[in-house]
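Presented below, as C-alpha cells, is a lone chain in the form predicted on its own.
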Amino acid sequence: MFKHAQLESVKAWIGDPAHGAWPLHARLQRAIRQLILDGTLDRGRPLPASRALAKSLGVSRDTVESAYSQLHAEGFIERRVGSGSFVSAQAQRLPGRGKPQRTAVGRLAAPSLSQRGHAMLQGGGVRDFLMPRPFAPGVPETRSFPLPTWERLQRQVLKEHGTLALLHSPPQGMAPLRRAIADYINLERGARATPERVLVLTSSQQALTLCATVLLDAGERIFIEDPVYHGARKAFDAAGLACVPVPLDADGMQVDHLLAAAQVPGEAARVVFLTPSHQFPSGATLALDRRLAVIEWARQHQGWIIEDDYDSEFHYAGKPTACVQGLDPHERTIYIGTFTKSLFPGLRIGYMVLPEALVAPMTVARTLLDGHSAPIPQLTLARFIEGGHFGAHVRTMRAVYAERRDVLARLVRQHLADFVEPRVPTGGMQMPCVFIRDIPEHEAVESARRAGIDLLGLTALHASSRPAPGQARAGFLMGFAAHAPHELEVAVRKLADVLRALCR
C-alpha cells in the first residue's frame, strides 16, 4: 500500500481544482506519474492492488484500472501476472526526475540563455495593449467596425473555396490580397508595387525581425530615428544590430547625419529605419528633400531603406505625402504596412512591399518563422479592400480621429495645463505630451496604470544619451482613437488627480 504521506499526496492531486476538466482515472494516472517522477515512488517499488486503492481513494475499480492501464502503456509500471503492479526500472532515466534547481533564497535558477535570447528577454518584448483602457497609444476604435459586412464576406469566401481554405496558404501571401494591397497603396500612397512583390505576413513587427535577421549581420550598423518606434528597436536589439540614433527636428531625421557618416571609416551603415509619413513618436513629416536625399543615399552606398507606414491612412490636415517606395526608381526601399491599426488588431495581417531582388529571400526566411498567414482571414480581407469596404471605414474613421484628437487637446489644455504641454500632431492615432514640471517620467507611467491608464513614456523611446537641441524628453504618449468624447474627459480628469498627486 501506499504510505500515508503518499496517500494523501494522490487525493490532493485528484481534488485540485485546476485538475477538475480532467476525467477522473486520467487525474489519477498524473497523480501517480507524479509521484514516480519526483522520486517518491522508487523504482521497483509495488503499487496498491486496484481493489485496494480504489478502496481507498472512494473510487471505482475500473478508473483505478483505466489508470494503471494507462501508466503501463507509458513505460511507468510493470504489470506481472500473480504478483501486481511495480515501479518500472526506466523510471530512473525519465527526464525530469527530482525537482528544479532552486538558488539560495529559493527561486527557480535561472535559464542559460543565446546572448540573443538573453537581449530579448532583457528588452521586455514588445507589449501589446490587450485591452482598450484609456490612452494606450495605437489602439484602434473597433466597436464601429462593420462587423455584418465582414461576416458575410467572410461567409462568401467560405463558399467559394469550401474545404480549400482550410489548407496551407504559399508563404508570400494569397494572390488575391497581394493584389488588392498592391493596387490600394499604388492608389492611396503613391507606390509603385506589383502583387509579386508583396509578402503577407501576421504584423509590422514581423516584418521589421525579418528585416534585422535578412539584410544584415550581428554587430553591423543600422541608422534609426531618434526617437524611434520602440518594436523597431527592440527587433534591431535582438538581432545585435548596433542602432546608431540620428536627431529629429521639425522635418522629421536629419538625413544629412547618415552623408557625413559615409565620409568617416567605420561610423557607415547600410540600412536605415524610418517612419516618414508620421514619425514615431514626434509626428513630424519628412520633407521632400529629405525623402530624395535619403533615396539617393541608398542608390550610392548600396544601402537598405526600411520605410515603416503604420498609420498613414489618418492623416487630418490634407492628403498624406506619398510614400518614399514611390519615390524610389532604384529598388532600394523596403515598405511596411499593417491593418492592425487601420482595421482592428485581431485580424493579424501585415505585409511588405519588396525589391525584386529581396521577394525570395525574405519569403525564404518568412518560412523559419511561422510558414503562413492564415487564408480565410487574408481572402476576406481581399473583398473587403476590392469592394471598396476598407476605403470607406478609413474615410469614416479618419473623421472620427479628427474629433477625437481635437477633444483631447482641448481636455489636455483644460485639466493636465499645469503639468503638459501637448503637441497635436497632423495624423496618426496618438498625441505627445512633454512634461513642463519636474515629473518622475516613470513613476507618472505606473500611477497611471495602477490607476487604469495606459501611458507610453517617452523617455525610453530615445537612443542617444543626450537630446538634440530643443528636444524635450520627458513626457508621454496618449492615445486618442479607441474612446469616445466622454471617456475621453472622464480618464484625462483621472489622470490629473494622478500628476497632481505626484507633484504635492
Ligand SMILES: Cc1ncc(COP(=O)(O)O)c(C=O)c1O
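Residue numbers count along the first chain shown, from 1. In this text the structure is predicted, and so the values were computed from the model without any measurement. C-alpha atoms forming the largest set that superposes within 1.5 Å between two forms make up the rigid core. What changes on going to the form predicted in complex with the named molecule:
Relative to the superposed rigid core, the position of the CA of residue 437 differs between these two forms by less than 2 Å.
Taking the rigid core as fixed, one finds a CA shift for residue 265 smaller than 2 Å between these two forms. Once both forms are fitted on their rigid core, the CA atom of residue 80 lies 2 Å or more apart between these two forms.
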Second form
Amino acid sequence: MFKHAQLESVKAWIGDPAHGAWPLHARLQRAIRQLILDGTLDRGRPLPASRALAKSLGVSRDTVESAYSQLHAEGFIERRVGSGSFVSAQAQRLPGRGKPQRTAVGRLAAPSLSQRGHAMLQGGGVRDFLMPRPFAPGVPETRSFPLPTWERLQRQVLKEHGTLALLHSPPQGMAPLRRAIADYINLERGARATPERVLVLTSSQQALTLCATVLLDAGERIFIEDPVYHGARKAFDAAGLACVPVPLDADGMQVDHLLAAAQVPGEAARVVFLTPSHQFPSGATLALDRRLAVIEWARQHQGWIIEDDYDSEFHYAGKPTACVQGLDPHERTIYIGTFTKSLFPGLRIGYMVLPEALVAPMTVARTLLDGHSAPIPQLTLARFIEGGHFGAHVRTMRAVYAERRDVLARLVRQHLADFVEPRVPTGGMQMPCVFIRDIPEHEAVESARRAGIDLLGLTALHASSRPAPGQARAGFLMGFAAHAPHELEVAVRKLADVLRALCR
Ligand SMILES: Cc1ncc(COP(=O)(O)O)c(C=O)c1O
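Given the form predicted on its own above, what does the protein look like in the form predicted in complex with the named molecule?
Next comes the full complex, and the chain you just saw is listed first.
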C-alpha cells in the first residue's frame, strides 16, 4: 500500500488543474511515475493492488489497470502473476529532476551555448512585429487582403492535386510557382530569370542565412552597406563573417571602396550585400554607373553580389529601376525577393534567383535548414500570380501606400516639426526621420514603445557609433503601410507628446 503522504501526493497530482487536459488514467500513470523518478518509491517497492488503489482514490479499477499497464510497458514497474506489481529494478531516481537550475535570484541559469549561440542570443534575433502597431517598419496592410480569392484558389489546388498536395515539395520549390516568379520578375523587375534558377524559400531571411553559409567561411569578409538592414547583418554575424561596412551617399553604396579595397592585400572581400532599388534604411537608389561598376568588380574578382530587392513593388514615382541581376551578363548576382511585403508576412514565401552554378549548392543546403516550403501555399500563390490577382493587389496597395506616405509626411511636418525632419521616400513602406534636436534616440524609442508605438532606431543600423562629420544619423524609421490615415494621425499626435515630454 502507499504511505499516506504518497497517496496524498498522487491525489494532488491528479487534481492539479495544470494536468486537467489529460485523461484520468494518464494522470495517474504520470503521478506514480513521478514518485518513482523522485525516489519516493524505491526500486523493488510493491505497489498497491489495483482494486485497493482504485478504492482509495475513488476511481474505477479499469483506470488503475490502464495506468499500471502503461507503467509496465514503459519499464517502470514489473508485474508478477500472483504477487502483484513492484517498482522495476531498472527504474532509477533522477537527481534534481524537474528542477531547472536557477541563479540565487531565481532566474534560469545561463545554459552553456556555443559562442555562436551566445552571439545570436545577445543579438536578439530579428524581432518581427506580431500585432502591427504604428509605426512598425516594413509591415504591410493585411486587413484588405482579398481572402475570398485566396480561399477559392486554395480550394482549387486541393481539388486538383488532392492528397498529392499533402506530400513533400521538391526542395527547390513547386514548378508552377518557380515559373510564375520567373515570369513576374522578368517582366516587372527586368531580371534574367528562368524557372530552373529560382529557389523557393520561406523568407529573405532564410536566403541571407544560406548566402552567408554557402558562399563564405567563418572569418571571411563581406562588404555591407553602412547603415545596413539589421536582419542581413545579424545573419552574417551569426555565420561568423567579418562585415566590412561601406559608406553610402545619395546614390547608394560608394562602390569605389570595393575597387580600392581590391588593390590592398587583406582588405578585399568576395561578396557584397546590397539593397540597390531602395536602400534600407536610407531609401537611396543605387546609381546606374555604380550598378555597372559593382558588376564589373564581381566579374574581375569572381565575387558575388547579393541583391536584396525586398520592397520594390512599392515605388511611387514611375517605375523603379530595373534590378542589378538583369544587368549582369556574368552571372555573379544572387537576387533575393519576398512576398512578406507585397502580400502578407504569414505566407512565409521568399525566393532567390541564382546563377546556374549555385542552384545545386543552395538547394542542397536548404534541405538541411527546413527541407522545403509547404506545397499548398506555393501552389495557391502560383495561381494567385498567374490569375493576375497578384498584379492587381500590388497596384491597389501601391495607391493605398502612396497616400499613406503623403499623409504621414504631412502629419510629421505638422506635429513633429520641432523634433525631426522626415526623409520622404520615393518607395517602400517606411519613412526615415532624423532628429533635429538633441534627443536620446534609445529613450525616444523606449518611451514610444510604452505608449503603444513601435519605432526602429536608426543609430543601431550604422556600423560605427561615431557619425561622419556633418552626417545626422540619430532618428527612427516610421512604417506607414499598415495603418489608415486616421490611425496614423492618432499615433503621430501621441508620438508628439512622447517627444515633447523627453525635451522638457
Ligand atoms: C531589407 C529587407 N530585407 C528583407 C526583409 C524581410 O523579408 P522576409 O520576411 O522575407 O525575411 C525586410 C523586412 O523588413 C527588409 O527590410
